[in-house]
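Let's start with one chain on its own, the form predicted alone, as structure tokens.
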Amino acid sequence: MNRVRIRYLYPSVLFLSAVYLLLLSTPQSAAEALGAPEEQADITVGCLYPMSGRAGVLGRDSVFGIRLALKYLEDHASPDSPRLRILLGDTKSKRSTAATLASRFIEDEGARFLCGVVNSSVAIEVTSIAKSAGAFFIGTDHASSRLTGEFFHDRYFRVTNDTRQSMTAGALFIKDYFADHLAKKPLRISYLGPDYEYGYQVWTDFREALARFGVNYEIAGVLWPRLSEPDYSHYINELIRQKPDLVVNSLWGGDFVAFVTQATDTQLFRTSRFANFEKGGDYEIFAQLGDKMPLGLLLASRHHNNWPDTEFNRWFVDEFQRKAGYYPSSGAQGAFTGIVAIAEAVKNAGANYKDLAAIEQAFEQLTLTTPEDPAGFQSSMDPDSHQIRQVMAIGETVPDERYPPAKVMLGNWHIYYPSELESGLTKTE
């Protein structure tokens, strides 16, 4: 293992060691806590993230994001700012573990807020618990649009992009990027997504968006590998056999790294254009693949370390790197925004921190500046869907060594504002 790799992994090793020691020394009924002590806190928030397995990096980065949010709130605190107590729980990407932790935070620790959750199927489990308990659930990383659809409830709010927004941006990108091809014939598209809730919803939202914007396309094939699939060779060979103009892939995290690693030695990236409009452009992908990351892939994520070039985003990325020793994945920005949003909504609701109806109304009217907002734009909550409205950025992998150990980043940006993404939508959709 080279020195660069060791330096990148070292903070993670320290973090895992600290968590392990904490588990050894912490009673079963307690949880790791950040922020205000229990006796001084105005609000208790129970945060749920995977901190082990292929999705573990997103959970560990989210904890660093929460620490940055608490520092940011401390530096910008006004006399009426609420004091937050943050409890952390490792879901291990399992619904049963997340359900147990969520119930414990609410019933034993007095939490009126839950936040986090990476996996969409786990988030559906957690949102039902929050609904039953009358608690708020602030989504910071999962993306299935079903959370603001059939599983919607008054106290669920999501502060990062969902699958409908990202796949709508993808459809607009295709209409623009392949305009010359589409003027002559349909675009042949193959889709490969994880065989669970998230993958199915991405596919549904993508086809709805293509239809909404009148994109002329044909389906060359659809493939559903399981989560944590160790060997993608069968799927890669099938995609090569289908010969699509464009492969749309919705794997994420370690699964996407494994797929790209195994596909790099084949002709897939030479015979078809390759896109991932959800999480393929996450920095953790670039960091893990290094110089093995192919150029020319069409990718997006929920936060980019090199876009937008604003003072706030530079502060967030640099401060994270200074404290963690490496650059953040998108999960960190989601967790950061979730905690800042809770503090802002509670403050806006007034001094009575137990008035949950007032907090709910404040959340519906929430506007705030986040690290992923370009200059002159503020994120805002849609009061009808409780989904935050943000700008989407899709780029192409290009050489860029400013954020080691990554050797490529995204460039050649295509930017889509909410007014474009919501074009043609009705209240009933």
Second form
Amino acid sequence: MNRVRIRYLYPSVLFLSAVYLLLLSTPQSAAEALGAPEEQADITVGCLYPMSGRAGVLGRDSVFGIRLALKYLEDHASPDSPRLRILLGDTKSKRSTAATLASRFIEDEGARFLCGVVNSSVAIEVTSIAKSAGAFFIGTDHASSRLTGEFFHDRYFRVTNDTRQSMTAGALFIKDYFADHLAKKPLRISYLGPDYEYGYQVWTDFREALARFGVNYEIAGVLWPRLSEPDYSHYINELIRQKPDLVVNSLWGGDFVAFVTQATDTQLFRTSRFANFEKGGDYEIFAQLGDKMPLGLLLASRHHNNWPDTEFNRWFVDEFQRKAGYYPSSGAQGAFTGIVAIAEAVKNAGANYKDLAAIEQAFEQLTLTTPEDPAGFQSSMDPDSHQIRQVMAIGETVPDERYPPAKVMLGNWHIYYPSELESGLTKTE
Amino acid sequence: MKSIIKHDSSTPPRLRTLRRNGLARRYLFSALLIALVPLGLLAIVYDTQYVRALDKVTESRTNARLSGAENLLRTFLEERIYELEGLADIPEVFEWLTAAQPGDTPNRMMLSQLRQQLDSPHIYGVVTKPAQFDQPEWYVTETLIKDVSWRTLPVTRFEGAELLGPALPTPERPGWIILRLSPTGFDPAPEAWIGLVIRLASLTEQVQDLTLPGLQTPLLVPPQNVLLTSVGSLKPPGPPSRKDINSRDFIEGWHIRLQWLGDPLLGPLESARFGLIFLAIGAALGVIFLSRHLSKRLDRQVTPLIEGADRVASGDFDTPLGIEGTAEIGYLSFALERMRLRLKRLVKSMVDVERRAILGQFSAGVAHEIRNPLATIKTTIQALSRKESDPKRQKLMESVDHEIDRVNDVVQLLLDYARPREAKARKVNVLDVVETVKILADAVAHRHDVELIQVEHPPVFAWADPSQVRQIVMNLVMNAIQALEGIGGKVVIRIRQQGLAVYVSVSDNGPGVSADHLSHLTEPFFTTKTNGTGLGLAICKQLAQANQGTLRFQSIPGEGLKVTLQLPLYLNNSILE
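Form predicted alone done; form predicted together with its partner chain now:
Next comes the full complex, and the chain you just saw is listed first.
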């Protein structure tokens, strides 16, 4: 009898499941909004992050960062502060999804600002949509320097470090760290970067920086595993075979975790020094690898939980941990800074929130204190490139259990200020 | 091989046979057999298995695996063609390719469709060439197409589509290929086409399963005849190995090469193989060397034994064998030496007994025949002497009487030697005996200008016949004094007790006795004195033996002679009279 009832119920269950799945597959932007309600909002910002897959943690942390930014703005609100409405969209790290969401935010939701985007290839798609729609695009996590170069437009601003800055810092670090070696012979470098726009640009910027600072080097090999590569063993074997003095790697997020996990069981870290000057020092890496994280790796990221030791950074890290239950990755700080920067620029532009030219000018003049600024330093927007100018910090992995579940954090810091990074740089119009 | 038995042309054939069947030679052949046969078998088995394993790894399944990899490569491209056909069939795309005029830009719908394609991890971008356009439109990051002229890329037909490339990887960017298709199917000279820019590494990684770490690495060889690794990078051309395996072309101009690495894995195996062969040769040489060494050593040790045994067999008991050798040979040498000494003693003893028996019979006869006339002569002389008034004749008669006594003494000695009196052992105060002898001998010693010294010692008791002990000691002391006759010197008498024996030694600082004479001192009639009988020490030895004692002679020529009498110690429970 029960069997008969189940047989009758089966089509209904199937139908309801299909409806549920359809609802789940609907872009989150339609369902999730933060900040002021639509009717009270002065500004609508459409934020695009991956919320799933290997890069999902960055998107989820970014949402926490946006929540923290809204609380921060509320606590420091002045009468002329704009009311922000934040729309969230899951790009799934796909160009097509991101382009669809960006168009929808601008056309259907009236967003004049887009923000976020982790993947540089996706960001290139989004920035072209923003450009054609006359919207602002505030980059908070992607780093390819082509967005402030080849794909530059008036309303694109990036509030986190780009590949040129981080790789310039990397080149300066190598010049200093390997000074004894370089005095005798060229440094043999192997590069392994993700096989897409970001990986190519990191490599280009790195070689340009090495040339600019006169670092004597040889290329032992260049490898391009695809994004979300499931097995790095062939690449690791190839790196071991090449026997470089230094492996420069620009994988990030889950890809970097997978690579380090596989490489730990090989002789790679014993035979060559290993560096990742872009996102290898991200807290999410340390949290995921725990005590499997090797010591002595040369890493950096766009924000560090244990540096700088300022009241603002401690507040940001502790508040994030209190709200989320875990410590933030660098994406959170980027998203936080992006929202605060939008609010600050709009406020600085005056009361007329529709005067986009004034807002653009305010962005170009923007100075801002961010969690990653050391004491006595303020981040500032470069009016020419629309790239924020910040301090770069590179460290070595050392035992540090203050931020569980990570057992390792960065230490032995090497700090580079924007003035050092820009020395020898000739700007082209 | 040198024989342990030396022989010349007169060596009997039997000994020559022994030489051929020598122990060392047999040992050599046995050892070679035992060591080399298993080693040889092991080497053969190992070598066979090694070659078989190598064949199994390198050849047996290679063809099947190569075919599988070729299928993977073709399937990968077929899937891309399928995607491309789907893209070309989209109305907006078809219209763009066939109707677009120079200067036109694609509409949003078409761009959206192209973007969908870019989400594939294998696709870098899309390229379109509308019929009216001179140059294609690229939807791909510029880094990839920088410095590449698409018209110079090699073109290969594949299942209705065309493969352009590969654009080889450079230090700045990865490699890629274009898979292009005409909207109406393949045209030999297409005016309009759409292509996918495919990640080269996505194609090359299809052969990763052919990797045998340390043994074989798969490479893809495109029409440019360069070598592409499975991770899509260029491999510097190296010297080809005859063990490299090339597949057939899975697409025209494209094939797989299995490059033989060999060394990293096979190096140790090859070394082990050659090591085993060297080990076998080394073992053989070692056994030969060992056998020769043993043979020489045996020869060195056994030959003196054989020579010694020959000497003993020919009656030479005096030459020592010269004990040499280790272990069994050493024991054998020692046993043979003991045998020689025992034989020597036995023969000497037998000669002595025989000599004494003959001497006894002779002495008894002589004594009987001489003593009675002597007694008559002595009585007659004494009678005549009493009546003789001439002092000269009186003196002559006294001399005859004296000589008769001396002859009688000699006869008595002969009788004593031939028929020694049986010893009657009892407790003897050796000190008393020595002191008595000293008192009696002091006068003679003084006459010969000899100093007689008795070393002080507390009383010590021996178990012996007192008169025989006194006779022995007196004889030894008198001999010592006589040895110093005319030159003067010192005679020292010492008593010593050690263990269960009492020793009385008499030493002088006279001319001593040569080593040759030393062993003959106790033989009857052997004497170094001009007027000695040669019976004194022989009798002493006999008396010593009769009292369970011994006599021992030590001498250094020019420094004197020392004679030691050993007697059994008197013990409370040794009264066995």
